[in-house]
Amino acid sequence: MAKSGGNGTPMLDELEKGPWPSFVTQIKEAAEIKEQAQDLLKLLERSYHEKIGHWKHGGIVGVLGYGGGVIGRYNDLQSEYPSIAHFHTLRVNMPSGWFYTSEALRTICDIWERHGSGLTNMHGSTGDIILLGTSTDELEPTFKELTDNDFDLGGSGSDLRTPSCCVGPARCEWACYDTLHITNDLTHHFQDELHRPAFPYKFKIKCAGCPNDCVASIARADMSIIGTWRDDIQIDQKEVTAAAKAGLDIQKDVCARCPTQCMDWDGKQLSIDNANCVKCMHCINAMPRALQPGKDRGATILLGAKAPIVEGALLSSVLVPFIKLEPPYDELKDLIERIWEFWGEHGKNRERVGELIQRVGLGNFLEAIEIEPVPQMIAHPRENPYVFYDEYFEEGDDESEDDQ
């Protein structure tokens, strides 16, 4: 097992204890055959004692022809650890909803052991297969190798990020579009953006098949592609009573529970008033079988989520409140251009898109990227009671300005 000096890593090995696995035994096993893993324990626990972290970044670092993908790490005690003097991230883009078979699994792991550490996350916050720790000599044969496995570089930098999204239609019945679809066509569209970084700073695409967002897109995604519908929940009234003999209380633990108090119990029969459901799925959760999403399914379009690193974090707000997603998607990239457009020629170096609304207004930034401002754009309601609006009339209007 890896030491640490002559009294091992008695720090590292406190992160072992408890029921769930570690990362630390993981890098032990990687250390029993990398000498890269022996460093970084030895790095870590020196770390640890000395509160200080020796990782920094020395420069840009890629692979030729594109920009991202490659995220340049050096530690500042070369000498003492030379095995990481470089120990560089590759991100590799994923296949949509994370579903490989056991051969691609078998070809990435030996990839990496013959060029890096050995040491993967399965899977970084964007999504990507993360592979981590090589030398600058072992980017080029590593990326060959990869491209020719079939497998690609993901995003970093000022980029668009890897776009992502939950399992979908695969495998998930509430799913109200193909998440697996869009994605890998909106990855392969957009090559360009997520290859060689133009943008004043990270554009996430993230999709969700449903409103319950499996993905977090919501809180994680500049671009958050929720799937939702527009006519009524479909109610099976018989698996509703058979919840109800099943002891499940829908009054209180259903009813009561919906955010706008759309639903009625009266004992037989179940009622929601459709028109004010805000399609939180919360009584489908609870009721699976009684309840199922409606038939004219599409998705909402929301936009600025980020989380706090030059400003606090945000969540995404509604920005197109419902759109059919079918191939080839082409009203959905022609937004995401203009939305890039705008932010390309106004966005400030490292502020995302939502930070860029806030700066020049929602209204601003509707007018410049040609769209109608609607209700479902409203973070909150206005707080000021004391602030009227006067109603406008067109010049040549029957009411005078007496009647306004």
Contents of the next structure:
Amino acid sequence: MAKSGGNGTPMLDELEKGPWPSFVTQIKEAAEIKEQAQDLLKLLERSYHEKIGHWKHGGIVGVLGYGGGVIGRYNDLQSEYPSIAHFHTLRVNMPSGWFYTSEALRTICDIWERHGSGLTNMHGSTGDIILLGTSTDELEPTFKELTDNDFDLGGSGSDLRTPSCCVGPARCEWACYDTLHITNDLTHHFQDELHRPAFPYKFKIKCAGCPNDCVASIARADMSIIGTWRDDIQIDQKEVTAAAKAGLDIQKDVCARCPTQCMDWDGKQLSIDNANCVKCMHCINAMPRALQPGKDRGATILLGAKAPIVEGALLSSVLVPFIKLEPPYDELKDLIERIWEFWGEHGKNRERVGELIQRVGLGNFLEAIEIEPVPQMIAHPRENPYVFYDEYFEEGDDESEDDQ
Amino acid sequence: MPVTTEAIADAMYAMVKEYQGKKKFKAGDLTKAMKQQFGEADADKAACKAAIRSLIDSGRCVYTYFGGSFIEIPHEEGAASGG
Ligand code: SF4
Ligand code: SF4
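Target state, the form predicted together with its partner chain; input state, the form predicted on its own:
Up next: the whole complex, starting with the chain shown before.
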């Protein structure tokens, strides 16, 4: 732990106690070589005492030609904390799956020690490498050094945000498509959309290799690309028996927890009614040696997630139930461009694509982007006004009333 | 004679300049305005995209972010001096 109280920061020092790594300790270490980190500690301590934040957004700073990648920050007590008068953030496009060599990490840290506070945040919620705190004068020199070393800025503002993905086939046997390749490919293909904001608001793409969705794409991406399969789950009956012998209660812990109850275990043989499997991954996660996703693999494309800002949070919902994802991904790219076209034409300022769909209606949206409606798009079948189930009506109900 | 990228860029610049301080335009707003001014055939999406690129790369305009991304004439912002 860094020396406590050395900066006259009694409240921050409290945050160094306990078992977890502390951001205060990290800033204190940076403060040994960086004046910005010293001022940052003092300003933060002051904010804790006053219960007032002293940061202001900047909306203009950036590097020439780009409209994203730099988030302007200034403090409102510049004469007292001059070294952090400007404290801009840079977003740097991370590699697919966040794989780095130690040399690449050293390179980026060295650049940042030369041009900024030396403080980083690995990684931001979109996935970028976040470089915290530099002045306006240092933006172009930092950018030049980054690009000289094959790094580039990521997205910010009303643009395509840096696409991100899970580790996929590089580390995970459940990947149903190559999340790393497609993320890299889309990032390169849509460079203009990433650096030159032309959308009504942000657009995030996240690629998860299977329905475990380790990048939480269903909650965090306007377009969630989630790996799936359309044939049968692969079963190795010998491994099922081995799992049972090793103590796994297959009936209780696997079959009974299948959300559609489509599994059966007779003590010797496991069977799955695959037509009723909703690809939740529970059984595969529980018995990774015995079960695997099917062989006919691809992805489901979902649209519309966002965190609550103006409107409440939305989860993505199904747009394309199954698509084969193989290079050069033309079908997917065409679909993305049709969505952007309609959103660009009809979206209001700060309206995410999910909100636009809610406003104009899914039917109109689908027609505009030339996608046929399919049953998988319906989030709640029993709430569909065109489908009536017998169990909906209790004795004595007049069904015809609902037609009005 | 077809409209050149520079002619579209100049028209966009004139629009941004005229409304500076009064109204902010997004890339989409400028594109729609150019389609009206020059017609969809001449000022299509690609031509407007090229015009915006020329405005930004030449430094005549910059992207700004105020709850959304806009295209403006470069200016000093209040927060830069702690205001
Ligand atoms: S989302 Fe699926 S494929 Fe990707 S890392 Fe997680 S478990 Fe593996
Ligand atoms: S993946 Fe889920 S729904 Fe499908 S069989 Fe396994 S537990 Fe059941």
